[in-house]
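The chain below stands alone and is given as structure tokens, in the form predicted alone.
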Amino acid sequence: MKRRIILLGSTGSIGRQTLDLVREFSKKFKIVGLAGGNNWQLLKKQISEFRPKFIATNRPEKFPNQKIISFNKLASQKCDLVVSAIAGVAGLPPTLAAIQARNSVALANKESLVLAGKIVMNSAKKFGVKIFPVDSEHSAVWQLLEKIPREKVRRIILTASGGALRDTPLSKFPKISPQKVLRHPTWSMGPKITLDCATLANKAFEIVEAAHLFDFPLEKISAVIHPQSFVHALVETTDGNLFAQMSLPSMKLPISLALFGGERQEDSVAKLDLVGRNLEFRPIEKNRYPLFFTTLEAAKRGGIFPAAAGAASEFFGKKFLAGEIAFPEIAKLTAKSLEKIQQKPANLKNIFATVNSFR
């Protein structure tokens, strides 16, 4: 029998990677429902080839003749997984409805649990829901973790490419154009995610989201700038030994061992051949990366801090990518914006109310 697959976010750099992991393994997946925002086009090419029961959009006027449902009863459809893809704190919702559907739960969205860890893996636990982590820095960690005893596991550390801007010299900063940022040298991916590459906040968040996933603290996990991306993440054991996963930087992998639970295919991905490569590690400088750190230091916070912080540089990124700031300002901006902010505890109506506030 064919998994049901609800991807959210199919038109976005994961959800057609998702699509054509579907292609490629057809007798083993059924497309039930789709969700896509601004690309209507993509979206109805991908209505017309996978023909799922249920459909939702944020442009439902594009789409007359089809009965468009909300994004939160999409996930909440009976299926074998969900694969939450929308970037950004939208992806929060969905995510939470899905799980609160007792639908099993492939997570591309790191702002689900950078805003709401807790709260979402207590749903998860509370409603028995398996969650399979799709960044390739968690999945690398989680691939790890099935080899090594929990208590031999002295730090996790997770991998960055660095960005765009990863070589560029700081004084060009103030000048440097969205179309700049948005070329990143290994990986091919949306817009946000790019940026927030450029500004190493993604690499915060996710240091936040293993912490959530794997119940670890966050004094345990790092990060470290490695511009090849063949090494996605290392755990360092008691006895002082450190294990790397490794594969060429493609997101096809990570995809298609949550798509499949855990389980190991063949794939057409090309395989890494280490003969001549360069592995070159290098440590995250604070005036390169200040988001980085803010971002991190607003999660050891706790409370509403972290959802602060991610509401608050997705935000100014939206600004830096219309042209209304200059590149230094998003973590400028962020920083000030996390002084004006007053401790709440990380409810759900506190935490929507701070992400509202950036609006």
Ligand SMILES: NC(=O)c1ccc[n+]([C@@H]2O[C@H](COP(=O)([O-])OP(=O)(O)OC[C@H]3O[C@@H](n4cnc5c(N)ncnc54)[C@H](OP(=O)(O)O)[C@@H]3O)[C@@H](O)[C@H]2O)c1
Second form
Amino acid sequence: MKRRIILLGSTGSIGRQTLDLVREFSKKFKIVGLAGGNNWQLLKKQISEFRPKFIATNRPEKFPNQKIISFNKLASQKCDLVVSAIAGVAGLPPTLAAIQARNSVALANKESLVLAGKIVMNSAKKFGVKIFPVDSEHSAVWQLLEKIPREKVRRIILTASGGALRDTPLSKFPKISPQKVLRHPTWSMGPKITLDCATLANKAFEIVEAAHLFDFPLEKISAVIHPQSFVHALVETTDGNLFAQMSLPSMKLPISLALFGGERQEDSVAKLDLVGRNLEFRPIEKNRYPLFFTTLEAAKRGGIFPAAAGAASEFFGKKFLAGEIAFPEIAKLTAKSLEKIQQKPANLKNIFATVNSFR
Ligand SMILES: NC(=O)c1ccc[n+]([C@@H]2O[C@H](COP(=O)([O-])OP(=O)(O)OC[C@H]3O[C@@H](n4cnc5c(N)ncnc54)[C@H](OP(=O)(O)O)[C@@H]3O)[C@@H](O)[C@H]2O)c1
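Could you switch over to the form predicted in complex with the named molecule, since the one displayed so far is the form predicted alone?
Complete assembly follows, chain above in first position.
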């Protein structure tokens, strides 16, 4: 029997790569639902190729002959796996809807766990739903933790490429253009995550994501810059061993592992030959990546703060990409807006109110 897949964010980078795998393994998977945002032209092409039963889009007027349903309704349809790959805070409601409908989730939308990590993970537990990581770092940790007893893990270390501005002189930051920030040195991804890599908010999000996914203390998860992006994560055991997962920087492997529920496929990616390669590791500098520290600090405060940090940096990030503010303002304005936030319990009402206050 083919595994029935619902794909949220099918027109994005993760969405398109997921469909590449569905094409490659067409005997194993069937697309039953597709959801795109504004790129209706690509969604139309995907619909005519994959013939999904259910469709959601932000541009329903472009699909007059099709029945369009809401994103939440789509995520709630019966299937074997929902791939949650909408970018940003918009990914949370359908991810929760999928879990509440008892659908397993391949989670690319890390923002769901930044905004509402406890709620998402508790719901998954309550409804007996499996969550498979799609992020390469979390896929790496998942693979490493399969081999290491949890009580023997001392630390988890995620790697970061350092983003497009890793080697740019700080003096140039005020005049940096969105185009330059969106030129990622090792990964090809959507605009939000590529910008989040340059500010390194992305890595703080991933630390939060790892803490929730693996039920591991936030304080015992750290990050290091690794420009080559061959090592995706490391796990340190209590006896001082350090285990690393390595592969070429391609999302094919983590998406494939998530689609197949952890089952490895033969020769699924190009081999990484280490001969002649350098592996370099650098600390994360506060003056280059202030948003990493602000976001992590917010995560440590808990309550409504991680959601506020996620929503604020997304809001100011969009302003930078639209040419309305300078790059350093993203971190400054996020920090400033967090100063005004009053602590509240992280229930859905407060989380959505906080997210909506940044619209
Ligand atoms: N790309 C990667 O390699 C990578 C790696 C790890 C994790 N992730 C995570 O995966 C998620 C997707 O990233 P991506 O790089 O694939 O982003 P992307 O290329 O920008 O694609 C985002 C997808 O979400 C849709 N979307 C955006 N806003 C929406 C909204 N308000 N309502 C409905 N749909 C909306 C977009 O639709 P339209 O384009 O049609 O508007 C598109 O299909 C993010 O959470 C990211 O952090 C990505």
